[in-house]
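Only one chain is included here, represented as structure tokens and corresponding to the form predicted alone.
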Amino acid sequence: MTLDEAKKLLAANGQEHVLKFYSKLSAAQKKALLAQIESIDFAAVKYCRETLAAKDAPVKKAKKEAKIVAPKVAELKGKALEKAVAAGEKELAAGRVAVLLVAGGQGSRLGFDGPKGCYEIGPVTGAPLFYFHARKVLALTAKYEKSVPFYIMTSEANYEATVRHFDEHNFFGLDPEDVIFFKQGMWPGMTDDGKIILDAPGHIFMSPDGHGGLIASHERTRCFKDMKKRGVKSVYFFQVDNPLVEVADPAFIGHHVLNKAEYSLKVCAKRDWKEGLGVPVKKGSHFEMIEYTELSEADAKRTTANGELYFKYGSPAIHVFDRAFLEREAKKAMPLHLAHKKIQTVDAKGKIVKASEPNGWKFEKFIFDILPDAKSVTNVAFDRADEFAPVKNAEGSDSPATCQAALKAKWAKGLAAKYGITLSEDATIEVDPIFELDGSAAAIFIGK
């Protein structure tokens, strides 16, 4: 792009201030500020800026708008259980699942300056997060001998990083033709009156899209396109920091294809009612999730006869879904969610500026904003213990220490009931997610 078409364009959408220090850049930095500005996608912008202006704008309500009702929940056992494995069991030999991770994070919160997949979490080895979710992929793949692709969504920040992880460690045994990476969008912060944040005098601040973002970016990247043609049916999703997730369970995927849903969900009871969990919830016809800061305190805590929360259940982002739902999707314009955050931006004279207060905004979407077009959606009940043990703080809950002690537990657990091994409650063990499904013995690492 040339500073005449930058001109051009910055001015069609009220954004001239954009070069405001362009003469005083490197020729490096006017370079990389040209290519900044040609990658950003203003009509996206534009819809930035209409949300952001609406954003205080009197909300109309429906004459009669829906209350939100607790959706039902199965719970699989016994012959159902059996139907449904049988019927996922089904698809993943017939190579027609896929596995979606979204791993666009840092892991700056937990002290980790990297890729968040790239944090090691094996208790006795220091395996990385992306070596549990790739090695249960390449699980699948040995166990129905048929490749499971495996599709996983970056950041701009970390693609590059996280590309080099995979390559570093062979890309722990999967075919690399089988692992796709693709990134996710980026969007620019703007203030309050819409004008695009320089966080220097020669770069715009740029934030991810948001895990709702996928769609867009697998419709860009053609991600769509390669799963239609390996015959893709059902997509998995799951995020890169809950390394307790069975992925691509065959029994969430045949209950899925057998009540030929757009929209699958598992879900799990809640810790207590304020924990920040989104709320799947039906209102009216259709089902909504809602975000547990939009919960309101009485609904959260609202309970049954028995003296359980009515809106027992929480998200933890596993889903399936139908991959042509998700083409249908990639057409239509998602809701955005702002969050107004703490940005580092230029003076008049282009000096940094470090904000002490919320200065800005950034744009995100939500996957689970597609959930009221669904035609047709299931939500799967879990047990937390055995898939659920997230890595988001340093310490305390939902900490690296409280995810290898729900690892272990879960381990131990399975030990005991397929072999009969007994471990002494402070052993130290890991097991390879290989071991789980074929029982080589040679996968199992005791510690001290």
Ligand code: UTP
Second form
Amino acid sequence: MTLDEAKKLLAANGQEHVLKFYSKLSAAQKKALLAQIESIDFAAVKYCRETLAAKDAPVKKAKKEAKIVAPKVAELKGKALEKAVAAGEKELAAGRVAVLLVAGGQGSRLGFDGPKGCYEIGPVTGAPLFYFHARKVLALTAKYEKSVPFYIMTSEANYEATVRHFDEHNFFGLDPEDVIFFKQGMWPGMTDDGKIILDAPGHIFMSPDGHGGLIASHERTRCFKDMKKRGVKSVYFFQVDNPLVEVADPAFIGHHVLNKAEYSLKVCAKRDWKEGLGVPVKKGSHFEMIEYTELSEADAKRTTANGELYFKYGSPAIHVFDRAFLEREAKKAMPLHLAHKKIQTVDAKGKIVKASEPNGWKFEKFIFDILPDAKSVTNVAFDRADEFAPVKNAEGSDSPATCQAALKAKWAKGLAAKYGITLSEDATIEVDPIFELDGSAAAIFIGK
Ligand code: UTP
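Moving on from the form predicted alone, please list the structure of the form predicted together with the named molecule.
Following is the full complex, with the preceding chain placed first.
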């Protein structure tokens, strides 16, 4: 893009200030700034500005808005579980299942420098989060003798490092042909008045457009087409920070398929009324996810006659989507969520200023905003001790320490149930997911 083209584009979008320090930049910085301007989707910028301008407008409520109620939640046991497992195994053996990992987040709470998937969580070998996910996909491939394509969404910022990490680890044993990386979009941050923020004189502050960026990613078409070509019908979706996740477990896939669902959710009982998990609800004839910050305290605390929370279940973002449903959603605009953040900026002279208070807006799309469009939805309960211990914070709850304790408890339970092995309290272990699945590979690492 030439300087003139950039000027025209910025003027047409009310963003001329982006070139304020252009004349003072080095040749390389000038080139980089023009490339950055060229990479920005200005139609999306317009949408962000409109959303920002409308943020304080009163929300128009339908005259007779339906009440939110707790959705029906299936607890798979006995015959129902057997049927679901059989149906799921059939899908896996037929190669109709893909796995999709969203790994484009910034991991700011954890404070780890690099893609969160590279964070070393294995208690003995220091295996990264990606290892546990990839080895589970490999275990499925081995068990069902069919490839399970593994799609990994990154942001522009962590794409190179993620691909390099897989490369350096020989794709954790997976066939590189079956590992498909793609990028979500990046959006510029904005001030209250919709002006793009410069975080250096020659650089625009950009942030990933949320896990919902999956639906609107420029490269989604390529992925969805690839899935179709491979004959994929169900897409198992999960987040990078939870190494306990049961990737594409047949029961969940099978329940989804048997119910001809377009969107299935795994849900677990919340620790307490204020736990920060999205709450799936039913409103009239459709389903919605209410962010925990948006559920009223009265609703969050509401109990049933037996004293249980009425909105008992939270969503750890483990889903199965019908592929055709995702394709349909890709044609629609998703709502934007605004987050007020501290963003580094520059003063009138181009000097870098660190923000001490929130001074700008980031924009994100959330995957669960497609939930109301799904024609058929199922919710399946699971035991969080077996499947959910995310690494969100550096310390305290949902930290590496709590996650490793949960991993150890899960492995110990599995070894006791399958092999009658009892581990001592202070044993440090790590189990390769391939071993967990069928015990065929000797891959238990004992620390002490
Ligand atoms: P989180 O909401 O935990 O965000 O993401 P995060 O960016 O990883 O961490 P914080 O909030 O900065 O501390 C949940 C999942 O969604 C993915 C993350 O990689 C994680 O798997 N995600 C999030 C994306 O893929 N893209 C995004 O833009 C945001």
